[in-house]
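As structure tokens, one chain now follows by itself in the form predicted on its own.
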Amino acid sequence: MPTGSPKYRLQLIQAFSLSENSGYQMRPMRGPKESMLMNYTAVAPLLADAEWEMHPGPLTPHGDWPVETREEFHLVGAARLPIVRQACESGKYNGIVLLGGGDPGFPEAQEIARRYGIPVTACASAQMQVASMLGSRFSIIDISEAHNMRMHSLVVQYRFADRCASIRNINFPLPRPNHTEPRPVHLEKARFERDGRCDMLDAAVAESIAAIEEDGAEVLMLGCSGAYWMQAPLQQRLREQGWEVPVLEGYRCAIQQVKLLIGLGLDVSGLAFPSDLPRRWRRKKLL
């Protein structure tokens, strides 16, 4: 690294972007980088010592609405990989953070970035790893039935099935063409900012307490980035009711994790993510 350059040089990449004419916008897709990062005020302290840029993410290939289904996550994940490769090839960054609660394209991005020695982190993965440091079992507070099943797949893929107590659905889905009931998460956030309360937060409190009392959760994490704004008020509401339980959100976990890996000089294992022609190879892999 050249003398005088910042220790952390980060590329943050959104999961997707929508067209300017989309009726399902939840955040600015263009403009100052701070405006494109939801909940920037909460995240800003972790970025204060970093040089960082924001990529709005690929234009959604499935349609002009946010991602919730397995198919949509798969398509968006594939579309995000050229952005990851370009960031690695640029030589400008020593860490990449994939934003979005469903981690589209995360393992494939790790495979690309390992060839350049660049660590990549993602929101769900980082939360699960941090949660496992803080308690024996965690529960995921999530937004919708389809999104729940994406999180279920990630729990199994990341091998946290024995640490995940439950996935609790508060049923406040992302704005989509087939959702006629006016319950989208960004409107609930606006209502909370205006009134200091909203039905979505009330539902999250109720399901969080159920996860603690009925499922044995000792740590809570939020499944969707559209719900990350609830971290602080949910933590406060639980503390007011006597529950001393950590509540996590993905942006801060993923940013802090990539800074940790940069500081340690580490990226993913070449055995887990081998190159096309590895110098050494194993005759047998155990599951």
Contents of the next structure:
6 protein chains.
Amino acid sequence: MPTGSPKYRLQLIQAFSLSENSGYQMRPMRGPKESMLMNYTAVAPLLADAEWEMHPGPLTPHGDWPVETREEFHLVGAARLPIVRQACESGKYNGIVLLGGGDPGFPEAQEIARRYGIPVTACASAQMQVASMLGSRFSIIDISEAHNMRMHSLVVQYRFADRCASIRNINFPLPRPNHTEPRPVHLEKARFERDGRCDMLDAAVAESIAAIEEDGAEVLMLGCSGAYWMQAPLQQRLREQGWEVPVLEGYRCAIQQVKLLIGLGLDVSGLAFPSDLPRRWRRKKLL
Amino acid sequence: MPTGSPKYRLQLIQAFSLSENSGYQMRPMRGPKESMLMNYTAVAPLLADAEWEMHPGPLTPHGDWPVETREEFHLVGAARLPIVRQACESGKYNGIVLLGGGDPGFPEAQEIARRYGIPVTACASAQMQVASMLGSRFSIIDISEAHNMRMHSLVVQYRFADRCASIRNINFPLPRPNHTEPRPVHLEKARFERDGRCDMLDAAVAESIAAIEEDGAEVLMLGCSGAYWMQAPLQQRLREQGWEVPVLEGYRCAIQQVKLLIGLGLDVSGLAFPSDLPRRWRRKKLL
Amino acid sequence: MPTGSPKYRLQLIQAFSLSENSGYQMRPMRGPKESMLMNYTAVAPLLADAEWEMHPGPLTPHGDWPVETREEFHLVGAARLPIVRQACESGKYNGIVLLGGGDPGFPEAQEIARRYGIPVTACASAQMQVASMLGSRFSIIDISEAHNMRMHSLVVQYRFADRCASIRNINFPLPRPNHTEPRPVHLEKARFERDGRCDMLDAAVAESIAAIEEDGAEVLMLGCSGAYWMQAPLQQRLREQGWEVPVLEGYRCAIQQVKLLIGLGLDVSGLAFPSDLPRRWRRKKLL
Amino acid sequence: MPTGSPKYRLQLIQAFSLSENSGYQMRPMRGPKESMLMNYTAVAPLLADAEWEMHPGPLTPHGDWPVETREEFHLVGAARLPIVRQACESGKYNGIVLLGGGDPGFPEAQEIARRYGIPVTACASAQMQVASMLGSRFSIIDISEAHNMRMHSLVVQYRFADRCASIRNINFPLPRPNHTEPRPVHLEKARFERDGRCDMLDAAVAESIAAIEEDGAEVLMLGCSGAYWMQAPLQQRLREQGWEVPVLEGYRCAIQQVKLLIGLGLDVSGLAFPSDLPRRWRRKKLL
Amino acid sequence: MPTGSPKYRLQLIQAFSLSENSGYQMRPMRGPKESMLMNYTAVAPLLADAEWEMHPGPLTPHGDWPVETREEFHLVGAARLPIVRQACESGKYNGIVLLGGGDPGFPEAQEIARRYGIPVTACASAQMQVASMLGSRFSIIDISEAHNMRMHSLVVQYRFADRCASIRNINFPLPRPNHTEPRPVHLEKARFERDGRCDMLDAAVAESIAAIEEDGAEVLMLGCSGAYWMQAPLQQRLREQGWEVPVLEGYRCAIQQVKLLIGLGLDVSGLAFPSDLPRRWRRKKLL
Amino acid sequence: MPTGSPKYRLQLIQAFSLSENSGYQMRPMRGPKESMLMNYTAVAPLLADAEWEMHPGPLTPHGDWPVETREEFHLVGAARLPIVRQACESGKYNGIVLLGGGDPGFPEAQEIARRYGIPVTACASAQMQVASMLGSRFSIIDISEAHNMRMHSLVVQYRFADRCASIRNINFPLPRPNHTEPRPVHLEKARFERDGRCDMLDAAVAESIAAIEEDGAEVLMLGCSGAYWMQAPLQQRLREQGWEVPVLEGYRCAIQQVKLLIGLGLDVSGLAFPSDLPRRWRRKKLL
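Previous: the form predicted on its own; requested now: the form predicted in complex with a further copy of the same chain:
Below is the entire complex, every chain and molecule, led by the chain shown above.
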């Protein structure tokens, strides 16, 4: 390793971007990379020893509003794959971090990057991995019925069902045309920053305590990246009430996981992500 | 129900189509609907009491060859969703059958069709459902490392892991540019029709017996729709050797399942597939 | 298949019949076949394309009252088996539907019918199969402590424990000599038909909502055939409250499942239901 | 407890008896109680501190040959229940031991005896209980395809699936009319007693070693009571080969378990085996 | 077996002893063996047919107060092992019973005793074994957060997670220096003996009912040996309220289990507890 | 964070040390820290950005030979805890890495360090965590029957049973007095370094391939730290044969995991590792 070359060279890729005219923007879709990364201040220390670029993510194919349904997650996942491939082909990165709470296109991105030996991490997956280091069961504090089902599907697909105590819904769905009484999460965040409290955080505290007392959660993670700003205040509120429970968010977990993998020289198993022309094949695959 | 109106009005949708110039075609991509449905003779009796249309499926976005990797399944799944929506909006169908062995876009299609109260079935899902009616564990006879992982992912996602004894690989990957010694499954089928045997079927017999004797399979299903033609000869070969094991394929299972659901007036649960604006919401989702 | 021959030739078999003098009759035990089939109007459309006969079921061996305990289920199950064999031997049927909520004698009936290649379905089993097509977990709305344990035993035996969110008890036990304050389910049904409501349905609504909100149910099924009449009103009441949850009952599910199997030419796996003199044997059986 | 009164007063009940003229008898069906208990010498020490009676079991309802299929197990199970009730009503016993390898009528017998506070044990159940005290997984050495499925069904019903490594078939089916080349297990036993070896024991040794080496078994139990005589010689043969694995049989396990329960004053939980008129009822039953 | 020789020769070993000067003694640490065995009257009948000795257990290495944390359990477990070895080497015993609710050093003791063919039982393990004979799921009524985690760890380690409905905390932590408001369990016991009730028992009743009604418990066991005195009064209180649920405690279960094993001539599997120089080795160990 | 202060301040603690006179030493027990860390060259890059100290571990309490049995693991685990506490109390470290393949005293160490907010990692645990990031199932390549059981116990305790395909035994037990034909692993390592091959590595290759082909492993980890030197050559040998499977060893995984946790400011959940005087307590703990 030549002296002075940075160890971590990361491509961060947003899940999606909206048009400049969209009335449903919840975060900056363009500008300096730091401005595009929500809650940058909290994340910055973990990026201090890395070179990193930010890709704003694909324009949403489904309409000019955020992603929440199965269909929308599938479509933006597909749209993100060419960006992943391009990042791999560029030769500039030794790790890719998929931003966004619901991991659109994650396993497919891992498959693509496998050909280049580049690890890819994603925010829900990384939180579940870290959660399983901290306690026996975690709950997901999440934002809406539709988003819950995405998280549910990820828990099953990643085989963390035995470790997931519950998915708790605080019911702040992402804004979209058919909503008559939207309560956008970024406005709740602004309210919290102004007033030190907001309905969204109060609901998260209530559901977190229910997850601890009723569902058996020992760790909490956040479902939607639009809710990641709650990590610190939710943790604090719970500590104030005497609950010594860690609260996770996805950006930092995904960044730390990709750094762990880069350090170990690992991406994913070629047996779990075989190429279309594998050197060896197995007669059977067991569950 | 007005007299004479047909009970079942089905839209069948292929997983994908290739261009006319593709060198990797394994089935007719256009023509009369019957010609586009592989193994039509075997399937026809189950369509006799139905009105049905065939959609050839989206042109493959990934390249002019069949679907086999995670990425390819994701991309064609995304490309199939507009076809599903169109079928729902047309008002012409009371059931949709997604053809193809790996169910691209299936849960998303169910979500779309939920808004219209139309049941959707898919070939891998339907086989697993039927298999669980017949015995306690099934094995999947499948064609390649990459395709196996798709089947594996579906088994986990559909929560049939406890019922899946194994996925057995006969290693006849679908043809694609980088294959130097392709053994296309449709040529194996032609060979069987000519000679009464072929390597692919022999391998399927061997892996089926291994699944029975070593893995504990009580039912067999086929992974790739390009292998569905083996259903009858594989069943026969196993019976000849004394194994009283049912062999399934996806087309008939998916058609029968959609008819079952139409008869019951069901599509999917609105709690499993909530809309983006559900009338009621739950505080928690348990695994 | 000769022209004009009916496709489905079904034998329906009640779980049991009581004597003419029993004071505990909840449904007609004899008369035209339509009169013996509870909720005939709702079921009739699914029988329209079938020839069908009704067997009133064996006289209860345990006493002249309905079946509810483990012992009673076992005894009537044993008494039903000769009827199943007779139906198979008659050559008149290509499908058998076991009526009754607790499936007495079901696996044994499948074993008998296996020798004749005739599929058998049963009401609890069929509901669980259909429920698993609609969502990830179901709850059973059931009538009493003793009956709950029967349902519990079936869930375990059919290996649906992972998909069963709960068994909810509305506590309307079937009438029997030692009951001092009976609340027979058929009188509740009569009350509902007269008044548009009754305590039993109210309790079912309450437990259904608890199953959804507390237990994670996405689909509801009914445990006792004496409660199947609630399918439509319970569904309606839940929809009125905004819950988009499917409610199942056993008769229609079992009929649709047997038709699905007849269409596919399947009964059960000969490896799951081996004969006493199988052609091939396996060195091991895995769980 | 009055001085001199025996602590254990046991009713042993055979699974079934054949007629005097049956050509398929494998053990004495009548005579002194000791003569009716197979392998009496090995069992006697455990009965030394008990008063005990032997019931020969019901005459087989299905035909004059041993029990092996699902149907036969169900029918003799039903026929055994009145004997259980009679034993309870007699007031003579404080424990009931159901003999026979496949536990016909066991849960129903527990339900009956619950009303009298009398514990009931059975041979397969007791072996699984003891096996789970000795190691993490057990295999069942069993005699035929049909009998294997009975054992499989019991493993699932008793919820020991996670602890059962495999069911191994040595293929010595019980004699019955349609067998053309019977190899009755009692003749194998006679051969062993005469020659010190026999094919049945050799096969059991081979399958036991396969269970250890391939399936992960740490404990072995025997499926059919007709094979219980192999306990000591199988254990010895395995020890001679260096395998320090315990081999169980059902009679001693069931006797020891009933004595354990009598000493603790326990039978079964009234919540697992509720009466038809329980004093309290629960709103829900969880799996 | 020579006439007159006692069948059961048991060594009972306490989990730990405190110094004479400890201010945290909850039971006599020395004196006649009967006085050292808490609740002797209830246990005595099960020891009537045994010769037995009592070892007071090792002096606590961690400090002069009772065991409750992971660290303390580990340290006293280590300190108990030489006592186990000495008991084995003495040749005086054919069974060892480890007293104490949290089973410190149990699997290691089994490993040691395996070399001598002597069965060892322990109180939590034995209760779980017996509980699984009585119903499908049990709850543990336990005394504190820290002790709960020990019980949780045992449930997982013994592979009873599927059978454990919940661990219920009545929050009466064992006394230790940093407790400002101790509510020692032995004082609660004294209060109950004087007044017929106490807060600890009331809390146990409340949590037991919650375990039954909310968690699905069919059997109850007690976590801490300091709470074993509640077995009879808790059972009685629940029966008075109509709940027919068995309540277990560890001393009697462990004694009965060791007697069961002695009678069967069993200790543990040599494959689960291999020596450091096993006669045979396996290529693989499956979970 | 003051400029220049090192981010990671790690205490590495060996599992045990032997006396200077022991005939069973497999690695240096004292000397410069680098010399005490086996395979230092491979590990060094991951320690480059850390300040670190090495503790040689406690002298073995059980005898002057390496740890392999349950008893030995328990005793050295107990002996390591004071070292952990001392490291925490020193205030010098923000992370602790427990060396050694079998994680003696790990959960107890986590409990101790929780009071100081210091994360602790251990080699088996860390490998399982990393393995679950790379594929769906892993196998453990391990050295002996006794050591296998330790690994088995850890897999169960850490709740990775569903992800562990198998534990494969290459049968190179650690040297100890009763071994007549020892094949010490460090001599095998020396042989490999001299000759480029050795029996131990050959056996590991054979069992790795069996784990892939027969057990369904997608990732491989090493059980004993004495075998960690095989990581690179085993990986290479498998790649040469075409198997694209990652091979892990514990040192690097444990170091990377502790760095991940330090970066996130996490140790473990206070609900999973409650203190003896927690600020809040829960009424129930669910599995």
